[in-house]
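To begin, one chain is listed below as structure tokens, in the form predicted on its own.
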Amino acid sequence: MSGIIAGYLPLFDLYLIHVGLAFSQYIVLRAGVFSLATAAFAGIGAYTAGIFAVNLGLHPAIGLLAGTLTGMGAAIFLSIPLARLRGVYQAIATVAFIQICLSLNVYSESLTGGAMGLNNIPKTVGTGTLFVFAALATYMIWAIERGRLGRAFNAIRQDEAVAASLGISITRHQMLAFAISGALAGLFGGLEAYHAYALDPNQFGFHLLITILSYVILGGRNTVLGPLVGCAILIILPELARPLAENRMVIYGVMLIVVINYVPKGIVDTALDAIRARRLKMREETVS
């Protein structure tokens, strides 16, 4: 019993890792924000973290910090002029932002190791500690949504125009918006960095975002519980079929198109919508 939990103890710490990242990606999306940079607020988090640890010698919890700042300096950095977009417009400034960010990565031989990646990355966070931090993301994400900031969001996300009519800065929540979502893709970028050992420039590139924006698109845009769901299905379907993990990428896109096209509101969203009708058709019946 103990050598199956072993064995599938690396597909959990990736799931708890990806969660983090999964809400990085969701808060842009639930502020309005059309933003795909996660990968990038992720690879600097991690090279900042790794480079800490290797070239300095510093503790980890300093590397961690460092890694969540530089994230979240990044998406503030960026929100900037994205405010000045709209739309698919913002995706295309982000997608660039994550080229220039992985051209850095490889051609910064000297500070990153360039092609070969950043190497001998003391591993010092665990399982435990990776469990313990996705479960304060994820109350921490729950806590925004039941806010006062959460139904900010919420109002620029459905209608900028009678959001800024009740007196919500649109550009100032989307900043921050922006720096919550590159704090945690930093942090657990970070995290990355001290339990993989080494780190490569292409892991943040074009396939994590696609693989992050699947996990959010999937389970649902409108619940916390929407990532944690998608995160969970796309992590372990390739396990259950072993031959197609390989194709792992073409699975995401498919299941994108699929979702998209047939239910659209996410896994989660469709079902809890499903459930509250039940619930007020059951009602008018009692009533009736």
Second form
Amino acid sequence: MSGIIAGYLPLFDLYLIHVGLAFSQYIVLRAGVFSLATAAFAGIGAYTAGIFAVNLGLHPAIGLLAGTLTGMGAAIFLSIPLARLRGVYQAIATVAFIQICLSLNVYSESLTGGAMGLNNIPKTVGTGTLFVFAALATYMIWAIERGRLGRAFNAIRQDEAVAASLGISITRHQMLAFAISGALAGLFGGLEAYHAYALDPNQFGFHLLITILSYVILGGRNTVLGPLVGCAILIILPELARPLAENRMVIYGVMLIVVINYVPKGIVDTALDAIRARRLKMREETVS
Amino acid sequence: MSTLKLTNLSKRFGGVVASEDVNIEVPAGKVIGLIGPNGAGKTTIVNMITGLLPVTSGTIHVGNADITHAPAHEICRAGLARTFQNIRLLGEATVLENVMIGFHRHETSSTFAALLGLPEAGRETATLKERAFSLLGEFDLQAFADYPASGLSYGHQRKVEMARAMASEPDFVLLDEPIAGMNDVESNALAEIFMGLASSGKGVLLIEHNVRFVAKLCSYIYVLDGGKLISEGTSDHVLNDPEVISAYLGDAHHA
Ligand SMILES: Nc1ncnc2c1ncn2[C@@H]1O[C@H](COP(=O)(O)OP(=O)(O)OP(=O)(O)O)[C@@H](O)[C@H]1O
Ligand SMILES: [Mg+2]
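Okay, that was the form predicted on its own. Show me the form predicted in complex with the partner chain next.
Full complex below, order starting with the chain above.
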């Protein structure tokens, strides 16, 4: 029994890290920014944390804090030019940003290890730590959703002109969503660094972008449950049949096409909509 | 008591002159009418006032504050609220949520509290829910509170939009064809609400095609045609003005 659990532990660890990254993607989409930069912010956080541990020999807590702050800083920096763009142009600009980060990473060989990656990072983060941070991130997203910020993000996403005419500052809120996104990505990038012994520059490229985006699109973009469920399904599914696991990206691709066509709001949002509609209907019937 | 004042307000879209040297005053406590045929430039004026369209020339003041070039969200904070001619509700949100977002201007919980879900933020959400629900009552919409806003009838959606505008507790309200598509019973109920707004000290700018409705409510009426004011005054004066009659008949001839 414990053997089976131990066998699945790496998968659970992966889930906990990717949930954090999924929330980073989720929060910008929620605020109406079509940014795909989470992979880059995660890379920045991971390398900062890694370098703090390997080159400077600092305590992991300091490394994680540094990873979070650099991720957040990069996001705030990027939010300034991005505020002038909308929709697909934001997406393109952020994909370009990922490429720039990747190239800079490979060029700065003396600092980052270049194409060889950053190795010999002491493993200081285990399942327990990951669980605590994933739980905290989930709580924060839940809190945001229920309060003032969630309402403002929702309004901006659905209609910027209406949001502005109700007194909501679009620039300020989108920059805030970006800062949260960058901080989450930087933090969970840092956790990845301390969990995995080594970092590879390509780990934070297009592949990761698609993976994270898939979690949010499959799960849903409007409740905290969306990324939790989307991430669980996409991580477990390929494991059910081993040959599938070899072709993870193919499954993600097919899944995305099917979901976008048939449940465009994602599984959780669609289910919640159905439940709500049913509740209203039952109420009508009891009234009449 | 402050006044919303447009001075020589002009707007050009490339070659199209949508508004030219328009002077309008909306004093607090009054319902002011703005009428004119299709394409006269009425919506353009509301869009300039609320910061959704940049002003080409002229100025807009609320009391002594110049809001001509202020961004839209600051104009709301200066005490202006509006409704849209082509109803713009948040389609994914419920009726109640649509009204709750209207309170944004008066939210006081800190960003920090909102991020950490402190009790202060939760209390604010609960309070806003109650206030939004009671505001819905004034528009006879409480039964629809939990329904998706996009599923409501046209007339109800207009009322939700009005409730949302009221939630910001504005000093001035700009209503762009608020009774379009409503029956007499509904529009009479709204007329009461508009009069109530004025008697509570708010300035109301009412844009309408229904001239009878405007004549009944407004103490002063401006008439716009081709971007220019062609007449202004009391309803008796304006409706008997030959220029106004020809503008409307001319419009009917073209149509
Ligand atoms: N964004 C825009 N770009 C170019 N022209 C515009 C734009 N918005 C409005 N116009 C033009 O400005 C003029 C005034 O339009 P506006 O919508 O203000 O009229 P209106 O009085 O509100 O008409 P209606 O009664 O039909 O609502 C029209 O000729 C319109 O074509
Ligand atoms: Mg109009």
